[in-house]
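Next up is one chain by itself, shown in structure tokens, the form predicted alone.
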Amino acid sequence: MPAFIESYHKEVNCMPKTTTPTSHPFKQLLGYAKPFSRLFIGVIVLVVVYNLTQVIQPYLVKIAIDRYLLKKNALLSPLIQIGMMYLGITLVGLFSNLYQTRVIASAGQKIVRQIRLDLFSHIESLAMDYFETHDTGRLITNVASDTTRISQFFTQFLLSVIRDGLTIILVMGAMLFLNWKLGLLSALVIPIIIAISAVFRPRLHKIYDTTRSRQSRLIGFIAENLSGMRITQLFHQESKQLGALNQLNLPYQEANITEFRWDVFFNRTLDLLGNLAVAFMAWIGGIAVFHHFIQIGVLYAFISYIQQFFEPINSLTQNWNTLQSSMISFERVSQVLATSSTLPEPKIPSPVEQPRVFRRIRGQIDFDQVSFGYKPDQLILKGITMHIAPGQFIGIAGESGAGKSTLINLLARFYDANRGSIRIDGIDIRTMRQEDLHRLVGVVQQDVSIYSGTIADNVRLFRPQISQQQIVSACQLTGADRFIHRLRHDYDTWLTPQGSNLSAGERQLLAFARIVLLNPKVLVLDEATANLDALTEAAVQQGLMEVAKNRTTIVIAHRLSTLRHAAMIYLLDQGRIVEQGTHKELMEHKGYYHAMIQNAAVMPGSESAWQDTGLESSKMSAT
């Protein structure tokens, strides 16, 4: 097995386990059905009507045989009446069956829709560490495939339990009514069916679980590789990735074949048992008719009832497989629903929840002895202390891995600090709702997420209250308007997932327009201009100056020239602040910052990095 696949399996198998739900998944699932209890009561009434029609039909034939067909000089009119009754009962059963299926299918889809909405909403509320430790393919399977299988619980299994369970009771009652001795003989098959199901159930459960797990891994691999197709083709790795896919596809294929084999084995075993029961009843009943213990019509009715008896049993056993599959899918979904966020919302009211309080926020930021590590014993940030005045423009510099982006992740509260505190205007961010904090702190990152939709949709970003004029104004302010007007449909141009029909710089300009519409008190640029060429960067600076007015601005810069006019520059090294000061002060100090500038100056093409970007200190310094 290739090393890539081995590591992939190891990663999936070593993922942290989610919290086990406090109640049984079956009870949780029925809880979703509670709002539709009236519909299910109506279904039960229709099922009773349908099953009564099925039980009455053989009895009518029994009456026709014993009372009329075996009598000499039998009258035709009673047979016609019985025939019309049979036809009427059949039609009543047909319409009740059609309507019950329609009603329960509608209810089942509404229930699953709610489960899917709850699941996706809960996933959105989880902290970033959850997505870093859980396979994306599994989550996609939960939302798409598992919820579809859960719908089968209502549309197939639940209907089968109600309809087929009632059929078994009514058929057994009818057989006992006709001849209690033959009825008891027929009931001997029930413990045999229970024993067979008990033998097969654990094995089938394990097989279904294995199939779903391998499906998740396959979906995750496909999703990951489709998003990285550009890299695959650039490095000519198509054949290798195809081989890796095959290594995941073969186990999934084997699991499906095993599942199909055991399903067939289970169902055919019950079919054989049913045929043996019919043959046994024909033999015993034939002897009874021969010795005049029962009438021929009674034997016909018993054989019909035996067939009706095994039809619902076969249906229940086949839908037992559906139950197993649905329960496994719901167990997987309920595990996600039971996972609580590592960043719980404060139980007390958020200090900035009131609009009047929110408007008074000025943007003062204080980091007090902040330490953090994704693993508690491996700290990335160590005792960070920074005090940023309202409206101040500060820069954060350092080598890759120094902890710059981690610092911003803590400010946006994607994670909580292990030690220390972060405050905005004296308010600990852990006491704020995520919604309020993210209205205060706007972050523009190097990697921009673009969704399928128009340019206007991507700037609006799911906020229907934002007008077209606001979108145009934001794009004009950041310079995005210039490239948008070159497109065929302007703001109605359709973007593909990840914005593959835009350049990296154009995607970045859309991100700037988004932040203008958010209008945060604190603006964070995390390597936000790294994807812009020198000309594009210069074009966007004027817009950024306007955006940065009257708000605190923190810039993590790829190009150190962007920080030249910052009121304060903090230099990080191995998670600590090793230097701080203005550009001039740090250059005179001739320390880490001076060394980074010197290294940048001798690199090819570094001249463009030293172009003045227009961030004048008079515009960006502390107010």
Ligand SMILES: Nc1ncnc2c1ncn2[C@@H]1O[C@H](COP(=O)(O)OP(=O)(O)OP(=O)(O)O)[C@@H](O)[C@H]1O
Contents of the next structure:
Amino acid sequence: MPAFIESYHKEVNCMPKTTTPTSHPFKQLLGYAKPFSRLFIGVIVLVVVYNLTQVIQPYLVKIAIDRYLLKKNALLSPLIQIGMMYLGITLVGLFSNLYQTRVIASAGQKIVRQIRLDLFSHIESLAMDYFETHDTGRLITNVASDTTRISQFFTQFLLSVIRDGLTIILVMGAMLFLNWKLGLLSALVIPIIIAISAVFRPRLHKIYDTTRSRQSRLIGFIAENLSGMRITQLFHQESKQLGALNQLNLPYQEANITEFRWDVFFNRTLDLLGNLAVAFMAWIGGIAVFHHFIQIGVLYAFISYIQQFFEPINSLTQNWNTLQSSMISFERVSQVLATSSTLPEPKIPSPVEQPRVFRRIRGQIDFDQVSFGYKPDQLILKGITMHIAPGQFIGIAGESGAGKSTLINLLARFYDANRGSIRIDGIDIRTMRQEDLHRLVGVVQQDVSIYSGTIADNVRLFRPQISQQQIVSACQLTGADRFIHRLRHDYDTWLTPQGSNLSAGERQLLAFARIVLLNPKVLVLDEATANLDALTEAAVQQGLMEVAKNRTTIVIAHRLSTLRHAAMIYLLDQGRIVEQGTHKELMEHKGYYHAMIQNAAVMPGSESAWQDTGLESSKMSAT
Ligand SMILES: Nc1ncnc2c1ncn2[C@@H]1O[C@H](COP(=O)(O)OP(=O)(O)OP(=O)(O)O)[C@@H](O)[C@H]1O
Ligand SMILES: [Mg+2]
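Alternative state: the form predicted together with the ligand, after the form predicted alone:
Full complex below, order starting with the chain above.
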């Protein structure tokens, strides 16, 4: 896990790390809010204060009207007193309203940051097959926009439930206190509101779900296209891709419009109900005032209360929409959190976890009858058996698609073998923690991932304990140092995510420097030198020889001369080892390997260029 995420975890470690995927999303969400329960209690207190101020205001006006204004020879001083009280109460209400919003917004953002961290670190822990079968667009939407919607659950919905729920109770109480008959009559609207909500609810839920899924599809398409823009432009597919985007854009637009239309329909229905209630109250209350059943001040207060009553109802129903959309977002996030496509971590601690044992690992590798397929019914590797002695230099060759990289994917445990086992120093890799395994086995691949950051950051790769001096030494050792010095800002040169301001060979050199710092017991180079020109490759080989000393090294190469000095070369064909031996033995055998060398020799520049570099006389030799 990258260091910056780790530091976040430390900072907010008071919060639960993961949720229980089996419980209801609503409960899970509240689980995230638990560490903030004190803040929420504070908010409730502020809300009570605010609501009391709201309820007292019409009552003060009622007193002013009935006791003083309607009397002959009304005195001014009690009216001034009431006015001052009104002002004071308004100010208290204003501040408590301001603070409740601030407190809850900050708690909401903290909670959502934690959810985002949990989600991202869970995604990081998922096995490779998850990314091959799931849409990245959906994952981006999950991490970016779904989490934002979830934050609205806290900042809008929860606040609304507390505030508006309390307002309704207080206003209802005040109405019953003023005149219980009129109060009960007003309460008739509550079941009507519940019935209207029940009618709208399933429809709205479905609409929100549709919008969210269409949004993820659109984002996925955009993300995929941005990373493949070069291909789009090279093949002049711009207008076609634009058309394809519109195919997704249009349904998304329609879904948004539908969502908006239903939202408005629902809210206006409630508005209408509210206005009808006020009209009804004015009519009934007017008759009551006319017949002197109630005073005019009471009617004023009642009409104010009924309006106040519908404000929280309106806000609640609007936030009820927020609840729906954040629940949908949370369901989508929980689905990802509940996925356990992670390769199982060992239940019992492996001896490798002890630093003493770890240090003593010598790097002996055994593949025992390993079979594997990305799809269970389509085996890519079939009964692979290899025994590699500690510190040995091993070559693997074979045509494209033979399964060479797949073999490495299994050794690094991106996937688990379907049958057979892989052991390092006799310890099955499935019994090791991934963390330990990846410190033991370092892989350099042909396509190097570059992250936004400086050259130094990219070599350091989220490990702050690595010093600048170590970075420079590693780059000197692998020869990366030379091209870095040609860059304008040296080690501080900023790299773009795709590393597009570096050549493929330069990216490769950075990858070598990374591996030097990782210092693994087993070094795997998968077509790692293919992007380098012959001269650079020779230089890198010199450096790597230093790195390869005392460690098991597995080199996969199409350029067979790279493997010439290997202690053993394995020839892979359609997932099986078809030949094995040293270069000399295999040449004498005149089989598959011999034929490959012969074919390569007729290809201009391939083998001969290599031999000119003087690597022939280099120290690279089998141990
Ligand atoms: N993630 C994957 N999901 C499904 N099939 C895959 C996956 N990766 C590779 N394959 C298939 O497995 C087979 C072996 O692929 P692999 O990458 O191991 O070949 P390779 O020997 O490394 O080839 P190359 O020399 O071109 O790198 C190929 O037929 C490929 O289509
Ligand atoms: Mg490969």
